[in-house]
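Take a look at this single chain in structure tokens; it is the form predicted on its own.
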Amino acid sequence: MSKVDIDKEKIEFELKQFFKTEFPATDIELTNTSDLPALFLIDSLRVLTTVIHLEQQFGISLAESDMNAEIFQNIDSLSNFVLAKLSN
């Protein structure tokens, strides 16, 4: 994705895509909202995916300072994230 072209909605899509896609789950219905930790049971694992997934579709880098449980919580927080890495 061009840095042009991206906007609050086109990444919750992209986020919401990739969660399903990378960690599927039956019977959840993920919103911008939803507990990203209690849904897919995210471990250090899970996170170190999203991580390059976020550095490999969004052209952003993260550095270890980045990483908190906050960012992580939900559709929400992560493209909130993603909009303010781009921004810089």
The other form holds:
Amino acid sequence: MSKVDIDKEKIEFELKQFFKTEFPATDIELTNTSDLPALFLIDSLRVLTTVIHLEQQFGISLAESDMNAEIFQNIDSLSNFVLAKLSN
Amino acid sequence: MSFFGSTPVTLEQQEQNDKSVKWSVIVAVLASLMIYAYLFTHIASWANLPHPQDLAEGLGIETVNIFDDDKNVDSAMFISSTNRFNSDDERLILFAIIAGAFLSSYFLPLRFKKGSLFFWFLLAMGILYGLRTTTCLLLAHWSVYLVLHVPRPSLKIPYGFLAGALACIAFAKAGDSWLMNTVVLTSWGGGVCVLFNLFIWPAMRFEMFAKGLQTLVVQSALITVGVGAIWQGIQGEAWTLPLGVLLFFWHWERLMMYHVDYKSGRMPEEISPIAYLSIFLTPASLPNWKWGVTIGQGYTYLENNFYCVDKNRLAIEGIKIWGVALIYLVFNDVIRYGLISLFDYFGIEVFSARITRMVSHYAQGGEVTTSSVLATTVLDQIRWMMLWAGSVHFKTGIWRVCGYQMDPYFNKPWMSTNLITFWTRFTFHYREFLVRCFYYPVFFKFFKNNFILRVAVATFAAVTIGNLVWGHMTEGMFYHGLYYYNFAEVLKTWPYFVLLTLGITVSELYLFWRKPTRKPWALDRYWLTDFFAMYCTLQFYCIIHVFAKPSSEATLADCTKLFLIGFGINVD
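Please supply the coordinates for the form predicted together with its partner chain, as a counterpart to the form predicted on its own shown previously.
Below is the entire complex, every chain and molecule, led by the chain shown above.
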């Protein structure tokens, strides 16, 4: 995905697609405020899978300090983070 | 349980969660502690109640391997490294202190709760370990606090003086005259105050010095064991650490996590002394001080989990965890000896569920079969897990009744269907330590363009380097003394760490490429696959312990041969 012409909605859509296909869970409806750490990011492998996806899909680079619950809390906070990284 | 722990909780939420007082919950917590006191202390004799053993026999319960000579439960829960009282009395003091800590944290206003936990801890330490050890432990933590959080100018003199006064009480010999003692105390206080105010704090304006000193105090445990071992190897004489320092060193992993929070800017630069001390020094540290030392982690984890849900719910969860702990503490020997008898019945030698005995037997020329290797390694881990689980569940329960939503350290590890889940379920807080202090720094810095190398090297940093050097080696020296021999003995176990690294790396890569499409244990037609994956995971973790628990007469070749026998390969 190109760095240009990307808005928050597109990022949210892409992230939702990622979580739905990567960690399928039939009984969960994923919204912008769903609790990602509790529902999906329950172990280190899932977190790393998400990190690698973010780096590859959006061409951003994550740092150790980005590993916190505030950023990975939900689709909304995560897409804000991606958007901020892209605008930098 | 989530990988990130909880999200930050606001003061309003905390106040809301502190509002409702339920007397039924209070009675339930105190009753749980009374049950513990009845089973594990002399309280039955004092209160003229039937002893636990008599009661069990009266109810027709089989009592072999449960009770000790004084007819209460033979418990693996104890107070480490002190003999001021007998074990039963120590436990009684512990339960009384926990009751006090629970009541004060339940009823006091929010801003006094953490301080009250520290107060109850200090009281317990003073009774159980005495003034000098308590002061020495306080001094060590106080020094860390002064180096990490340089006080504002108005506090520099009293804080510096306090460090000296603590040092004086911990180390100076008390004289007969109170006047002389006051002079000595003032001199120590003044001297250390000058040291901090004229040298250390001014020098900390230089970033390099500040960072170096901070790393030095945070890594003081590792530096001491390293230098101590080499010193003993050269000079022949081992250092004996004051007990207070040794107890402080047992906090080294949590201190490292605190330092990670500190460096990442995820905590305020200025926090009060009580806020710092109540992170490390709470009644939850007291039972089995040396076990489950990472429970609680650093600053952020505790902050995010303090009164993040209703306090009554937390207390009920704490009671439930204590209930599980009780099962482990009471029945671990029954289960252990039952399993040994079961395998004996089938003619499989399990060496009293001790890998070291099996390795020793093999090294001395004895025969060991594949079934023996598989069964002994599993039973040894079950034995250890049950001892461990009782203690760490009890500690977790203390945190919960005192208002922290603490994740269980040990969460049904036998449900794991791969090594990654196993580590999370087996040692949650220790896994967090390794991931945050070793895995992340490497993963986010090196081999960003090569996924396999990135994962493999980060896993190696955490599971081999971090786990061996900062985990097992340091711990081994604290247990057995600062001898070069102990240092070398731990280093000899390197194949265990390398095999564990390989196992975890392969699992990570496999799961990354072959995405799981279903949740394990869904009781669908794949449950047999789950069962097989679970057995392979546990057996792999258990069998690599032939390298972690070798006997002194066994060589690396002996351990390797034994390991291969476990896979049905006999190379003799």
